[in-house]
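So this first bit is one chain, no partners, the form predicted alone, shown in structure tokens.
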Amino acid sequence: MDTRTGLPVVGMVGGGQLARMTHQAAISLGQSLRVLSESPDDSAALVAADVRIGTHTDLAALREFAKGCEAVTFDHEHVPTEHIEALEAEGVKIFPGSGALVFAQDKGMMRERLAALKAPVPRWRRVNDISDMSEIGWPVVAKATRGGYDGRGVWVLDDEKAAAELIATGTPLIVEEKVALKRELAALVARSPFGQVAAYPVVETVQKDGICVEVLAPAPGLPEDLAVQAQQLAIDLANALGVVGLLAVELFETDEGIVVNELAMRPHNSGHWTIEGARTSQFEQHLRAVLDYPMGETSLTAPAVVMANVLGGAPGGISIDERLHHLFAEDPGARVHLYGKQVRPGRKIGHVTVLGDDMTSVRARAARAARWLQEGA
């Protein structure tokens, strides 16, 4: 408890942009998020008042960080499961708990649990040798069981030669069929310890080179029955897995229906649009959930909302400040969120959100804004 405000303290492990935006949401709730950051130059550490320096792999640092926190949560899934279990055994309230988070940390365990729940999943196997891949049928999608993100740890393999080279690295893997998908969707829900659940409109996510570049809310042309099915699936999974906080269910839309691709148990890139585009942002909703506050309204604030990620471009050109000046003069309605990161080609350094009445024009505005901030042209 914060003795100055009388409000509970929430600690977030990780100092990236998700923690930065969660801190911004905490302000309207009268709180200053406590952040465990590896460096004082990390995205959230640059703005939060209560920053502790340490690594998520250091149990002693996690234990010290958790002192005085009403709840501890995460901006990534990479905290060792055994560390979370140790803290829980000592009475620390951690959301999502180890029993849920492991299904976002380990893709093999996730697939096994989803299959047991009879959720729609691709055909898959754990990889012991090359026969496990060939039995799925080429081409296949191989995934590292732990640690992958933004396209890292995922390989599309066309034949046994490529598979043998990957297996030789010793990386623990699962293999899945390459799904014939129409597009990718995401269903985002939040769940509190009390069991209240709130679902956001289903969105379309657009990927390039394994990185999400656009999110369209609501997913254009998605039949209402399929949207409801996706939301219900996300709610059912949140309840079955015991998730507390945000759950993002990444989905493939196919000719036969929807298929679960991945799970994330934290604020998620597919929900950044909610800052301006929903009545309650995913970041505030996550805080409400872990504090067991009643959930906020999730409806759209405009008929069409598009979020476009801003990736780092080539060095040189006009400064980011000049780019902002030009963008705001050209499109005063564009909302920009920069993460305070060092620019590297292809790295997510921010996002732009645009709202309007027509998805086609809103999407064009968002793409133009993101491109200008990336390229200055």
Contents of the next structure:
Number of protein chains: 2
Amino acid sequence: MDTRTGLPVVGMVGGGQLARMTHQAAISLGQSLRVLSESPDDSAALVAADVRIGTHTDLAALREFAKGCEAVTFDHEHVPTEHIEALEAEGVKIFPGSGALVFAQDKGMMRERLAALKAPVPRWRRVNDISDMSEIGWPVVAKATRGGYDGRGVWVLDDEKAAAELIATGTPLIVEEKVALKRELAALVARSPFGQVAAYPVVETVQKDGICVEVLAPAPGLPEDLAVQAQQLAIDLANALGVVGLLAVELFETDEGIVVNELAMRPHNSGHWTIEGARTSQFEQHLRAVLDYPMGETSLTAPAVVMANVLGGAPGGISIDERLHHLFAEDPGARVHLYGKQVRPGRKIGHVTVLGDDMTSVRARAARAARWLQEGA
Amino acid sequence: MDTRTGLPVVGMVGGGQLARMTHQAAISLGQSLRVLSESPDDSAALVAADVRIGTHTDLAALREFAKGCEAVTFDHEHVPTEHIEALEAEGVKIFPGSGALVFAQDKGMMRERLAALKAPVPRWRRVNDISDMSEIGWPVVAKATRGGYDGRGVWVLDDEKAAAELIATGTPLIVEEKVALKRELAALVARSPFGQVAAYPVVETVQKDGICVEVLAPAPGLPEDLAVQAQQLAIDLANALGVVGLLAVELFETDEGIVVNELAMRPHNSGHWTIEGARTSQFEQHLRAVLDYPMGETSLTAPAVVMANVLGGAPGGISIDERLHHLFAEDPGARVHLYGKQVRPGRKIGHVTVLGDDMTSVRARAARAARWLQEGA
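Coords for the form predicted together with another copy of the chain, given the form predicted alone:
Everything in the complex follows now, all chains and molecules, and the chain you saw is the first one.
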């Protein structure tokens, strides 16, 4: 507890934009997020008051960081499982716990556990040799079991030759069928240690080159029964895996229904729209969950909400500050979130959210706003 | 400019809750608010990354603070006019400028200027001796020309005896008629150096013992012509006084129309509802104004929005953290803002905002939520 305020201290490992936006939410709750950041120039470190410099692979740094925190949680999934176990053994309240987080860290374990829970998953194998791939049938999707994100660590392989090259790198892999998907969805829930689970409306996520570019809330035209099924699946998984905090279940919608693609156990890009688009943002909800506060309302604040990511464009051209001037003149209702990151091509440097009554026009506005910030010239 | 982000640096003098919430808004714009705070335990200093310790009456501290800021602005009105003038002479962009701010600092000058602009004001006098008061007719409202807030520096005087006692203290005073008011309203606008002015919907403010306890947005039952008149008055005053940033015009509604009570030139308690209740919060709007960005949309996000202040209750009883647990269980849709301040009876320690379709029920929920946080036991 912070003795100056009488309110709890939450520590977040990692100084990226998720920690940045979680700090923003913490301020409303009377808190100040403690951030473990690799560099003082990281996105969250630029704005938080209580920043400790250190790396998530350093157990001593994690241990020191956790002192005085009511709860420790994560901006990413890269903290070694054994470090989390060590902290848990020492009595640190760290959420999600090692027993849950491992299913977001290791795709092989995730697939095995989901199969055991009879959750809908694509056909898959752990890859020992090339026969595991050819059994699935070409083309296949190969994934590194650990460490991938934003399209990294995922390969679509058309034939044995490409597969052999990847296997030769020695990366531990799983392989999945290339699902004939209609689109991608995400179901976001939050679960507290008490066991309360709150579910957000199911959204559509639009990917380009493996990176999420747009999120549409609620998922347009999604049949009610499928929406309820997706929410229930996320609730069941949160309970079965013992998740504390947010759980984002990334889904493929196919002709036969939904299948689970990935799990994330932290505030997630598919939930950024909740800052303005839901009564309680995912960032506040995550804090409430890890502190075992009752969950906040998850309903939409407008009939149509679209979040569009702002990706770094080509170097040069007009500055981000000038682009912001132009965007604000162009669309006074666009809600901008910039992460304070150096622009690199393809890097997520911010997002824009637009709310309204009509999904088609809201989507067009959000896409235009994101493009405006990205390219500008 | 912050070279790490390519985005501007705004400095805010004063480390109270207004700076705290402005920092929260700055984060979305890719910025990190620089705060000049008297103590590291001040509300904003607890959450901001770029905190300088110093006092607003120290010109050297102000000068050092302003270095590298694109714009300097205020959390309160207490910076000496001559210090602002000195900084302006040195080329610091400080908003509102001394020429405007003085009308929020000095009630005598404000009344004179408003009268010259033919704005509606109560009958008033500068107080030289008791005859200035008796001319107005008992009871009168006496106000210290400088330094009052939240009911401090304001006295209702019933007779000559009470008046004589106050005059004997030597405090420079103005005196006004005690207006037969139906209720209090506030018109909030923001103006940029370019001259763009954005107006928020006119709200009703409910006071108790001179402290604002509730704000209802929009002001229930306010005739459209009176709402437009109040907005136009605020726009005209912002232009005439050359305000840059926010201007809150506190108004009395009487049987004869509206009269101006007070002016504030900063984010204002009557605008806290805008965080969730308007497309652009007053805090972001203030930043956009002082940086000469185009203004954001000011429309309501729900038909009825109520902000209720949380005042410190009697010492003892259950802790603020426990009260928060109870409130979140009681009303999952209440939006809480705690300022990280030590509880003292009557001190504003936070606020709660509730949104909905029906003003009566929204107001009841907001009042209950604020009471819950205040007393709890």
